[in-house]
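Given next, in structure tokens, is a single chain: the form predicted alone.
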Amino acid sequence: MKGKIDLEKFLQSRKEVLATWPTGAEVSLEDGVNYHKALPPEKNFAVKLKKVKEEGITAIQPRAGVALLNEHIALLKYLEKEGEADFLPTTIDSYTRQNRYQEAQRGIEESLAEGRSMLNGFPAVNYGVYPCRKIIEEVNVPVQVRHGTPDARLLAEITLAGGFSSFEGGGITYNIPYAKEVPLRKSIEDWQYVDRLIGYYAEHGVLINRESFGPLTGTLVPPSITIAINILELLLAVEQGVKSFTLGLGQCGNLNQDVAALHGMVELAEEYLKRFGFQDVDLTTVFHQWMGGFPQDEARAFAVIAWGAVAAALAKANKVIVKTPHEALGVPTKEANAQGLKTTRQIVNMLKDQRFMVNEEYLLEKEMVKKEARAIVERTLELGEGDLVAGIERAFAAGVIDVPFAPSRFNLGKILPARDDTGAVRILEFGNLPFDSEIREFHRERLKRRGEKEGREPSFQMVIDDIYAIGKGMLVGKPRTK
């Protein structure tokens, strides 16, 4: 761990970042700090998340973003009122995510001409600080920036100065699943800048929440890989002064595994925070409803949403990211988005006073997921020899960390996941993951058991069957019958 970026060096870097698009000239750190301090506490993401955690409830949050400012505000107000969202998003468009602000500007102009959004999100950089503040002022709950940007430095500067109080992503989670050619060192260092910026706000009395993107590729990601990456992004963030951090996990589908993974992730993260001397961090969790393929039929889609809500509620996740019944059909309407929220609200309310029944399978799952994640993190730390960024870079190059189905050429891509007969995600091909014989035998035995039930050897066909299973009305992909 190399420590916080030197303030003078950081302030010098800011000049270059803010000069990359005209709206950067609107950003003032002093003004941004003062603006946040003037906002009511109920509009601060970190403050509200801490309260949610203390109260033991699972808050609900949608995804949403359109190109035009007034339409975006109207959408968020609708989701707050009709959908009863506890937290609101601003999902950023794809051009902004790739720092292609000129094309984003054309998207705004085309949207104005067409009278509808021609972008798949809100181009915050193009609008600048003051329109962002209008969003914050028009709603009554905290708003988070959600995107998918390897280099989010200017986006962070503008949105944080604009009053957004949570920023999702990280140098790993917003690179490996999203980009092909971006080197890890580049994205991690750019995200260290983002975390140093948030650390600066913290030093001046303003808490900004940071959240790691848990689902990664959203396709049969073994929980231990997600957990290891979350912990590495947590350590990178707190090193730069972040004081509020949300660990993210994508739903796998087996209830024991999902609950055990969320609980194991928190336990392991707390262990590493203590080990490296970061005692003053508010740690929270977010659970993402199913991120893979959805059924086209709305009634069936609601069942998938409901199952994700059950897992989040019983795991006592502090927040759940909600899907819509239009997932298989394209961009959802505001009404469909609100329906997903209301479905989830009904379930988390019904289950808020119920507890998950601890069982032997849950205990085994938690033990194994912690053992696997710890093995990955420890090997990464060893490879770094005191430099966490170098350790992560080397770990990906060696396949010590390996995300299934990721587009990045800096990800080895040698592992293959598949479900066992209970629907839990296991590892079929281990690649170079640093797992001992006990872990490997555990996965092999579980997949062998499924193979015996289905009368086939565990193979790549299982993987394919599992990827499409939920869209076809099941969790485990059964073999095709004649």
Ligand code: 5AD
Contents of the next structure:
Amino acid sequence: MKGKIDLEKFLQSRKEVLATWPTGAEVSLEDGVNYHKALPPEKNFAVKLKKVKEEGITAIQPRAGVALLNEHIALLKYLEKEGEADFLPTTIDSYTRQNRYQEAQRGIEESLAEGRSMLNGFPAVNYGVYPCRKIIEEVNVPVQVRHGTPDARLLAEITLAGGFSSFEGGGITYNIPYAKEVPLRKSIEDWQYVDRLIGYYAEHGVLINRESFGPLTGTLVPPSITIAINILELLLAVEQGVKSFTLGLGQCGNLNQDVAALHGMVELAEEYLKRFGFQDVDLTTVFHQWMGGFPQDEARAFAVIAWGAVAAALAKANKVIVKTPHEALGVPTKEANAQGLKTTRQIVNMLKDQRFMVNEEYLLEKEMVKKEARAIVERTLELGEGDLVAGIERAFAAGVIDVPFAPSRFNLGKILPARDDTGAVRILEFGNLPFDSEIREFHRERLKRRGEKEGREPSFQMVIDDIYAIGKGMLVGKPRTK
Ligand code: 5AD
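The form predicted in complex with the ligand is what I want next, because the block you gave corresponds to the form predicted alone; please supply it.
Once more the chain from above appears, this time first in line as the rest of the complex follows.
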């Protein structure tokens, strides 16, 4: 690894970034640091998350964002009071995610004219530092920026100076599933800037949490691929001075696999932190309720939400990101959003004193997922020859890391996942994943079992059936009856 970006070089590049939109002129690092220091500690994301981890509870957090400031504040207040959210989000709109601030501005104006949100999130860059601070001051819990932005440098400058204390994403996880044409080197370097900025805050006594986006494409992503990518983003972040990092995982649906993956992810991440000499990092976890297609029927949607809450609670994830009964339809109403939170709260409360029962299958699952993730990370490090960014770039080009169903042309897209007979996500086509014969045999054997049960060879049709299964009321996709 090459180490922290040189301070002078960083300060120099900040000037260019802040000049890309007028609100950039409002940002001062000194003012940002002082603002954070004056906030009560219970509004700091990293501090609260550390406490949550120590208490062994699973905190709940929604997604939410609308175009107009006052409406956005009202929405967050509602989710805090009515939904009892432990952490609040600010979901950023799609124009801002693509640095199209002019169009975001038009979205704000149209929303004002129409009297309702014409954007799918809050355009924080257009509002600037002071409206962001108003959000932070109007609520009583920490607020995180959630988005999907390959180049989030200006967004980070404005929102962090604005008092947000957690920032989701990463150079891999906010590129590969979100963009088609952004080179990995570009997004990784832009995210190194974000991490360096957070490193700067840390150097000045302000803790900002960073979270990786675990679910990736949300479509049958084998957990080992998520884990490997999370570990690489963790290493990139801590190299730039990030001190609070949250590893993320999307629910697959088989309880053994989900719990084993979450635990395996933490064990492996701790191993790598130690190996590279980063001992002072607060490592936490977030579990995402099912990120794939949802049933339209709200009662069924609540069942999917509840099952995700069970997995998060039993795995003792530090935080769970909550879905809503409107998931199949689009951006939820505030009431639907609070309903998802309440369903989740009820489950995590009921399960808080229960432990996941360790069983043979869980142990095997954890061993295998760690083996797979380790193989990917090790090969990536080898390819980098001491340069982690180059290693990641080469690993994606070679298909050593391969995310299923990703739009990016910098992702090989040769692997195919499918569920086995117990609903665990396995790999049907390995592409160029650096897996040995033991790993391959494990996956083949599990898929064969399903094939035998269903009287068909494991094939692409299984993959299609699986993608639609939960929306249709099942976990494992069933063959169509003729
Ligand atoms: N408000 C609430 N939820 C949102 N999502 C995206 N934008 C918003 C928003 N503005 C949710 C989607 C999906 C997930 C990726 O984010 O419904 O569940």
